[in-house]
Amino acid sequence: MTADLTSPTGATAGAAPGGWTDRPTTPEGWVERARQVATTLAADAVQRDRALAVPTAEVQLLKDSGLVTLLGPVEHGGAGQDWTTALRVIRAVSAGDGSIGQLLGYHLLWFWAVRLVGTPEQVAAVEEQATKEQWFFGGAVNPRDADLVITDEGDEIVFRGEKSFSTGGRVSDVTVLEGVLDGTDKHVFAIVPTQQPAIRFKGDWDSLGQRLTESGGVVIDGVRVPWEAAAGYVRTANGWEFQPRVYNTLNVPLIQIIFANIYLGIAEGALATAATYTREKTRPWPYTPDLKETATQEFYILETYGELRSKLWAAEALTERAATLIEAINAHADTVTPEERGEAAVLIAAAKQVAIDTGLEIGTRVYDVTGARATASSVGLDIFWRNIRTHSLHDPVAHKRAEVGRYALLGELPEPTWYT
């Protein structure tokens, strides 16, 4: 699935700048490592967001912490963790910086993509090299744009076209491309080195939120890939043909549950940041018969925190439940049925809509319990709402509600599309 990827990262060994010289050995240890990363990121998240800085150092932090190879095979130096742990890690990192949580989430999806569509030989080769060399993945696969056009030049295929979004962009080591073979309806995925003349990033990402995700446009002008690197394609008597299976379609449910965990992580960060501000700076209201000595004694503040925390716990529980269906599918990838896939997709759709609703509410109502002075730009409480608001528009949440509604009312499961 890869095209001449010769050590694109120059990965190093030994002690990391963050002080890590070891790797956790349990799921709990990896989640704790993610929380440590989040603490580092949170320290200057607002300043970096305001500066619209290229997150080169942040990606290096993910590499140094070991989170980049979380799903990598243990025999090649990876953590060998499952998606339940990966999703908890994404959620934890997103609490510190939603942009970097998104970068990590997309990276882990694209790392896994070879398992979804690749041949056994491609899976083994990609996971070994990606893990050993700590590749950081980006992806130029925006279904709302026109497909990249692929021309067949014998032993090679050539990608050309543009995408308006390419998350990971300039900070990635490799980029996942997807296009359609000219004159056919055959879609082709391939992993290619990011740093090459045929890939030009526009550097035009300047959105309301998720500002450090390097998600701007990209021009693909002649990226060459050997047919052997076309994901899931094998040579037959009739030429190169894709070998389809239901597991190929898990890409969208996976990215949708990643989204839900990003939103919940951001909401967690908002609630924690607000709570610190309330404890340290919010003043009690003096113009009331029921005077309090501190803001933390105010009944309406306690009630609001209790309500928001309860809603966030509930949303997390639904998302965790959805993850169990992903794990069940991964346990028998070659025999998964369309019904199993559909049941996972509809529960994930439910989790995503609840995560969005809960996250946006928390991002707004934290001001009710922090006060007018918390609106200062230096406080940065706005970053949480902006991040969820921006990314939650990736695809209309109304359609997710309708998917769940069709299941609840008619017993219909979502059919695989680029967004379900």
Contents of the next structure:
Number of protein chains: 4
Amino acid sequence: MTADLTSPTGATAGAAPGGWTDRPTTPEGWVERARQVATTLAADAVQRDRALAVPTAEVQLLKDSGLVTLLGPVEHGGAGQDWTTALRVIRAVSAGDGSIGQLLGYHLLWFWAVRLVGTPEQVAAVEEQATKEQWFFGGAVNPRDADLVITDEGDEIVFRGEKSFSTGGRVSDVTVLEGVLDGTDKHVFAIVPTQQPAIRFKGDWDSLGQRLTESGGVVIDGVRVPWEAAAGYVRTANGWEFQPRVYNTLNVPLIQIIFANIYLGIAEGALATAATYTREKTRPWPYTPDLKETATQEFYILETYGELRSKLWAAEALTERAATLIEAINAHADTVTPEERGEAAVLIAAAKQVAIDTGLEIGTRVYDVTGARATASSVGLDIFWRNIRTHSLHDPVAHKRAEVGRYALLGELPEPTWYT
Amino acid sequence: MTADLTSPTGATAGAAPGGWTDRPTTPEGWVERARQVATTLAADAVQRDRALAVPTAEVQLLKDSGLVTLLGPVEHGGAGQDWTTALRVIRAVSAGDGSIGQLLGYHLLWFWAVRLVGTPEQVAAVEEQATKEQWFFGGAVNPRDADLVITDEGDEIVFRGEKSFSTGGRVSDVTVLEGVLDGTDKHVFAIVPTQQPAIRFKGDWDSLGQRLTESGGVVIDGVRVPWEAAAGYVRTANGWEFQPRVYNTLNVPLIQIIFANIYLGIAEGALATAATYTREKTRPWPYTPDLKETATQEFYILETYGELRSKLWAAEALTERAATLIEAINAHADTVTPEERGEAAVLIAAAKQVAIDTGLEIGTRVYDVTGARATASSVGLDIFWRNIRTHSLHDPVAHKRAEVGRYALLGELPEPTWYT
Amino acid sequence: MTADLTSPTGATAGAAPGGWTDRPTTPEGWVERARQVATTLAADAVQRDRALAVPTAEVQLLKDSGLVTLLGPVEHGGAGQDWTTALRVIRAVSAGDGSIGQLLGYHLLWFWAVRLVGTPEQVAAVEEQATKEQWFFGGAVNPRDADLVITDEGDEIVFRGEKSFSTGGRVSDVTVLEGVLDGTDKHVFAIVPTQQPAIRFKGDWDSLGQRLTESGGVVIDGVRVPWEAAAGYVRTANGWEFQPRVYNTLNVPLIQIIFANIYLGIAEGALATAATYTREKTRPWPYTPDLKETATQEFYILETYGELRSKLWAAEALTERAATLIEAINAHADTVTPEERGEAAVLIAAAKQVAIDTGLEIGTRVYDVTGARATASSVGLDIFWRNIRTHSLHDPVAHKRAEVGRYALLGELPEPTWYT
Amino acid sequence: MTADLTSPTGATAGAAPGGWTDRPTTPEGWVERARQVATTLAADAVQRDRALAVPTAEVQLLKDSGLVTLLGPVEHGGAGQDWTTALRVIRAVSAGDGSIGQLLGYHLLWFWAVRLVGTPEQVAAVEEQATKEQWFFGGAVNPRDADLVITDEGDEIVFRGEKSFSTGGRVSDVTVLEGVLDGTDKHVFAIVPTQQPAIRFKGDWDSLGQRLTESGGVVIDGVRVPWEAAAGYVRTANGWEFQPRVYNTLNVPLIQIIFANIYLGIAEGALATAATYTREKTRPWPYTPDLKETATQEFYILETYGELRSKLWAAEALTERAATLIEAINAHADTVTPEERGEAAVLIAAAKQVAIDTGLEIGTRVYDVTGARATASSVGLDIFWRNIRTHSLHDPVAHKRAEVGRYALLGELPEPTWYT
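Now show me the form predicted in complex with a further copy of the same chain; what you just gave was the form predicted alone.
Every chain and every other molecule in the complex is listed next, the one we just looked at coming first.
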């Protein structure tokens, strides 16, 4: 996580963005930019999903649009935006393509990870280089695989093992590794160049949804990292030690609110796609005394759109409210208390589950308002249900509910874990 | 609506507030004040509800607490708060007693009505007198009864007829009358003293819920109002004429978002009351392999609280978001466009239906997490379901859904009616 | 449980039924008779419920109609019907008045209890006397109160203690007592005359619903029962011993399927009452482009009735299917296996939870299709929700779901308990 | 529909069934046979679905198992079963492969179609030949395409036009054609050999689910049929005329109850497949205070299986009940009244919608109880949701609900149409 990482992208600061000749200057501008990206992505999202196409061009689009450096410092060419905007951008991109929205969301989290756990020097160095060189981040950090073991070799540490899921894998420039120092319970994060012989992606991600997230397994066979690049570790009299603070544990609330925004974005995409179909193709039902001239006059169709739209707005409003807690925490990272962190985690857990319920319902019910012919594979309206259904299983929603319940009933805040 | 209305309360500015010796100075302070009022109300809400007790003391409590003049100008002793705060206050009071929350909500709307339809002179005069004298407003404006007919007698107009519902009736100081000028389609609003021989309340409100809202019928038998007090009417060459603007029609979105906040408040009350019961009285289920020591460890209880809490937060977040549109409109009342008004109406319609669905679900499911003995009449946990179930039928939620659906599917904004 | 019990009713066989001069001879005839009883009960069910009226006349109606001896041997004047018919009768009566349906259901269970646990001699004696004298059974058997202690005094046993709930209490002729023999884990059931100084009802049942079931507490202060009347106990070399068989444990599945039928009946009552209201009083909504002439043409009203009707039919069909398992078991009571008993219990648990979900939904949603004025207390449409909501908490539906889940997932049958 | 149709299968009576050397003799035996077929089909259902494989071998399996002639007369080698059994068989096969269940269901309907509309002579001839030669039926009868026009050429009629959907198409031996006699409103059905130059299948069925049903479009370019084979037409003084009776219109209730059984079967398959996965592969959640050793102890997993199992049993019980009405009608086909037909149609409409709701819920929620890794494409658990979601759109469930609602609210029976 220091600046001496050889450029993994080969890019240089100020690389000409493809297609766009300027950069937005306002939060609204960046969200609008994300919508443009989404429109581009939506055009062939179903086809790419079917083909399980490696999203190389799509990651390039994210780079060209400036979204990859959305959180990067302005002085290094980044957009300098905050997480309020970042979450809206993730949501907007997900409306066009849930997979690419996820790739962007995870990237932004890992881009931010150095802020969560790094030293001030590491933060400065990583943000500068990642921004200037437009790094796209992947990550091998799935915590339920305790399979990455780290050996301490003095000045360096060496990662060896496997992770079942490594989102962003083959399309990333750098990969965030997470492992446990052998013989200890010390977790170490480090950013390493993706292209190196010691990292081998299995390319085995073939799932129901979020198919273009490059989330397959990875084999790590001797990735060497200098201790200086171990995020947050500093040399002490007792060797390299990590200095914990509450803010370290914000990664889970942050990734969870990213999830919520991915689901909301996908659900938005579903509603918008369905509405276009209903307006353009759905026929009124001829075998009823309550005959209508167009499908858009059918009471049940209007009522269903109204109900789904209302629920989705509610889920979004709660997610936006949760984002204000994240923003408030980011404003004083060094002094955030466990209570603040816990309350954000609870509200985010709540937002996530409402987003999931709403998204799954929308994913299924859009067919009721589009009709039988909308099941043609050429329409591809199932991509939304598949995408939400797949990712929403990341951790069991029942346990998330219980977590919120412990707070609502007992006032208990969740203990930070890899999922809370 | 002019200042020459003889004081209907007999009160004078600066009347000593019972119990409270000071007034809050911040929005948060006013919401906290509302919570105190709610706590007081909750203590015997069930008993008063059963007894169908006329809420004279409760209206006095609203006056003493300062909530009745929440929207009144500071220079006349009012709190000078905005609708963002007013809606939160209505919600907070409704958590303690849905009926009193409704009385307050309607009162605040009618207090505001002169702003919506009155002339600048009427606004100034009414707000001053209503604030100084702590008027509590009732209203005989149910639009589905077209039974109040107005006769033009030159300098005065005279209201005669009936209204089926007149919330606040017997406990109000002033009553807002709404009628149609005979032989025309001109609607006229006027504020009149409630205590007068020409107004007779039937006292016939006996309903499933919201029982203490004094919503029974009223007979109006010759209430005389000078033309100067006809809200918004000005003398022209062609006689007294009303000068319409879009802001006139904000009454319906405003009352509808008040409704949503009443439901949310009641649902909050339900959750809080149930949680206390579960913690203090509910027993774990003994006939299961998954035995727990306390009910608060039962997974289904935690999961249910988590789910209900999450949904209610979502409904509240959407309602808060809708309130920002109301606030934005209030900031430029003279220039509000039909689009702004329509978009607020749609978002409020969405918020209301989510609030209703959530509230009804909570009202029913709180029993699942409290248990059989919580059905004892002495517990009275049903008051929440009854209150929401009753008021949520004000206008059919299916048509509200269709209204949102027309916007979501077709981009159509609702035409202003008495219910949209 | 022997024949020497002094007549607690003072009635004699063949007592003239009030109103009805004949007895049905077919199962269908008995269900039709139950419907007539329901119609009579429905006429003032809401008023009696409000008044918390002791259902003396209603129990007499059950006697006069012949329903009290529905399961009694034909040779003694009973109807000789089976449980298939009994459950339908309970359902039909519950549609008119859920409380009276529950009283009848519990009565029929306790009438049958001697078959479940008694000796052949006890069965013959009790069924003869109970039928001839039209006993109405109450019961002090709530198993979560382990408060009735039995002392063995040689030839007699003596019950002392309390039960929190004793359905049928003051309106019963005989009471089924359940207690534990002091110093042992032997449960003993006995039928005793209700009218005796040693039994004192507290009259403290005042609950949200099922208000006329006389389910208050009872104090038992020295009720003496000869050992011969201890159900199922026979004198052995080691003293009085109970001879267990699987059929003993059928009481719980039987009461649980009675519950399901009570809920279904109440839900039927709700739908029928609402439909009459919608047809006769509900007005179409005037503020919509999709204007109708009558409320019965409103699409959402038709759709809602269709959805609720369909769900209720499904719940009923499952309950009827479960009843066939009960009937099959009754056909070979002496040889019923734990598997048969367990499978019936599982299917009944399933039926009960579907009945509860459906009933609660109907109880709430009938208002959506009747409208705001249907909340008038004079309409009393809330009685259905209140009745189902109250009784459905008898044991936690979440645990019933888990019980069915254990079977569906693991093939495990529930261990017999007092609730399974 | 006469016996002179040249054998389209080339098969002869008594052809040796592949794999099975005997035929069941009881209804239970046939359902068990269907389960065996389902097990075979399930083994590669996901792979065949992905490959969009023409189900030639699967139709042969249906023939070999004897299911194709399930309704055929015993004297000609058929199983002679009734519709009660046929519907259970369709359900059982659908549990293994929804597409093949649909193929079988449609086949059996078309096999039966001659009974619904044919003359006694046609019935005898078709049933004999179809049974002896194991015809597999396809159909080009989608009524919303009014595109098949019939020309009367004296002794023959000639079909020309297109149908968008023709289930069974390429794998059928015979095809049922439906068209309108040019210049009249007379509908004519006829059975014709599938293999003929005048019938061309487009092979364009590529949909979200039910992918192996060969439901693509068909071009009919001059299929000639003698008048004698026009189902139900007889020569009269006025030419060939159809003799209508109520039983003609039973095709729609019959196909709709077939649909319901397909959905129920698919849902059964989903539950069973998920349960196996949960037992074998799902891991308990480690980040909770309520830690379990196995996933099968997780309360929410047990509760979810219990809830889904209960709902599915209810849907099945209602469908079975509806089937008894079909059976009752079949018992007196010549004298069935419009009321009987209408009541069956309503109950079937109810059953279908409950089956759809339940099936879609199961299709989505099975993932909650299997977990994230169950989304792997190799698992293929989505096939159930896709299959139900696709076929359940056949006609709008909202209108089916309204249809049941008209009966529940107003007592109105649906007018026979192509969808009611």
